[in-house]
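There is one chain below, alone, in structure tokens, taken in the form predicted on its own.
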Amino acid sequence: MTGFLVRRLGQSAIVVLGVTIITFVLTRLLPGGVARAILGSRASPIEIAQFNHDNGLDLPGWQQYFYYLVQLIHGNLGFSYRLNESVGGLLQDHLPKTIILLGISTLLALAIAVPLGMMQAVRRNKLEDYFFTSLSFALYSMPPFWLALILIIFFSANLNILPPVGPQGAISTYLDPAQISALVLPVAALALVTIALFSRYMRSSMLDNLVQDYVRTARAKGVSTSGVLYRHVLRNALIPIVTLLGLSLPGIFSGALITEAIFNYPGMGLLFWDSAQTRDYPVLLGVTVVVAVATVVGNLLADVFYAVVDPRVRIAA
């Protein structure tokens, strides 16, 4: 198990290093260079030369990358000249709000999708299975922005029971009833698509395990149906879900970016959206690095949980 973790940590470090190289190269491919992109098209050649000198952009490429890597290691993700604030400070303010949104929606999706997939597998080819399968296909095929707009039109414009914007202000105010009600629609927009995805995988995994030999053996020994499902089948059926959860982080975040923009939710997705419109490249690259690191960490945790759930991985390791 220790060797398995060491190998995965080494692979994760290489992936993160590769992401830093790609982001560094992308900044150097900006039209007119980094200085022109940040200072604007009206900046004089003297101002651009001074900016390049102050930020080490007139050094050789390998020295610039080394300096960039050292800054990342020390937590310096750059400075937003448009917002006049460090990228680290901006992420410190916006990232916890995105974590709350993603955390609640993902936990809610798992809490609903796992039992829903189990029920569909047990009631295979019955009316309930057909109904939830059709509903899952419909939700999964919907773009996140389209689903968010439908929720706003139905619950805010027509019924007027939920606000059309996400909670505003500090996180400490999120427990207020008004803030909680404002969080319902953004969470629902993310959770519904995730439920459709996870429930389909859970149903397929349950069906694959229900025909295995160990299930027939357990039933032959007199184990009840609920005992077979919860003590034997569930643990093995969760293995693909654990892997899928780690691999779904980029997709979940991309959905959060669009959802935050539509609901004006002040998280990292909205920050990325606004920065893309204003060409705030340091913020864009800082968010890209953070999301890449989060994706790598998510995949690493998925592999660790996979080894915990499936003893065969520990034996192979």
The other form holds:
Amino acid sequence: MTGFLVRRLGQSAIVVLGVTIITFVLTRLLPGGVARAILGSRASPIEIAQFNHDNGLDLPGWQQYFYYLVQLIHGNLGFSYRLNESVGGLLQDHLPKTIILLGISTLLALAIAVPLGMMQAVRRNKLEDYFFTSLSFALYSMPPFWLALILIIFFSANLNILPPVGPQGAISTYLDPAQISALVLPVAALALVTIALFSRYMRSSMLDNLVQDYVRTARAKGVSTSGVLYRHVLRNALIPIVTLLGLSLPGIFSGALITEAIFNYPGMGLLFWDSAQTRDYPVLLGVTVVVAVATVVGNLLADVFYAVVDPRVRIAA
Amino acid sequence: MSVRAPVTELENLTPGGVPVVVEGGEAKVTGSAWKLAAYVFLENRLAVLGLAFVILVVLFCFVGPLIYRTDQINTDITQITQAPSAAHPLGTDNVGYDVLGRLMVGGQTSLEIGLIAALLATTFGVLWGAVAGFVGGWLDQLMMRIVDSLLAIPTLFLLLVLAAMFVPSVPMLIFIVALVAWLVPARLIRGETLSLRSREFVDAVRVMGGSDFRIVLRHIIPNTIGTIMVNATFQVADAILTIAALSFLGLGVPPPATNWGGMLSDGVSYTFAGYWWLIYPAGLAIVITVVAFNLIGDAMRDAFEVRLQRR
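Which structure goes with the form predicted together with the partner chain, now that we have seen the form predicted on its own?
To see the whole picture, the full complex is given below, headed by that same chain.
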């Protein structure tokens, strides 16, 4: 187990380093150079020289990267001249809001997708299975922003029962009765796509386990149908779902970006989108590093969990 | 004969490939591996439906404008956001373009970007994965860590950074989408190459004096064709969705060019005005095309993977 952990941690560290190299290369590719991109086209040569010196941009390439890495390790993600705030400070404000949105929608998606996939596996090739399979296929093929738009048209424009804009103001007020209805549509838009994905995997994971020998053995020993289903099959079928959760983190982050952009939900995705439109590169690259590291850590946790609950993984790896 | 040929209903074939006469006296279809794969594919009614939809969409986008002529270059401010009528079956948009005609023009861009980006990404990814898997050692480690690192950055974030940095035009968008999409085929093909490179036929080629170059291009990659084609189909669907999302977020092709995502982006401001023709047609066009490509991909997976043919 220790060997597995060390190897897996090493891999993650290398991937994180790789991500910093990519973002570093991206900063070098900025049109007109970093200083021009950040200070704007009207910056004087003296300002640019000063900026380059302050940020170590007059050093050789590998030293620049090293400098960049040291800054990152110290938690210095850059400074947004456009918003006149450090990227770290902006993230402190926006990241918790994204976590609320992602947390609620992912938990909700799991709470619905797991029983749904289980039901589909048990009643496979029956009417209800076909119905939900087609439904998730349609949801899965739908552009997430279009789904969100339809939700807005239906619940906000036609029925006028839910606000089309996400909650605003301080994060502590998000769960207040006055604001909570604003959370419904963003959460639903994100959760529906995740449900479609997870229920498909849950269904096939259940099907894989239902034909295993241990199910027959348990049945032969007189365990009831529901006993086999809940105590044995469900527990084994859930294991790959944890890995899937880790693997779909990048997709979930991308979904949050779109959802936040549509509902004007003031999280990290909206911050990122606004920055993309105003070409605020420090924010773009800083957020990219944070999201990528979160993805790597999520994958690592999922893998470690997998190894803890399933000894076969440890032995094989 | 090729051992790994995707063969339908393996149990009905004797080792020589001669079909066993099944009950009812009917001989099963026989022929080349490709023929058999095509047979399984065509047996799948959903796949045929998907294929039919793709053909319809292509005809609609590329032949449609020849029959249904509209001005998609000059705006007409006297004719904005008109409801569907005889003159404009799907109404007009916020600058007076006919929506039905725009759907065709936008579809051309969506399909072109989707197909070319998928082709580029697949070609590059396959070569990358095959080389990494075949050569192995530190080069494999280096190449795959590059893939891992790029995969760690959520697609849309990477795309938005790139789209913000480089002025989007159609070729640039194709390049940007392909830059993000080649990672998955690279991983898949590397995995297959790892298991293929220790096969006897690779040794045989080497004994006969074939170069590494020849082994990879003529023997390893052709043996992964099933995976390549299935993945390429899904790549097209993904690329169409990606390009739509990018355009929706305002970083797509500049007007008067457009694509389905861009049309939706223009229609968003009229959500509360009840102008449904600015939102449903473009969205449905995306859904139909993506579903069609996904159905084809699913069916091809069934046709190529012998393991799954039990279903």
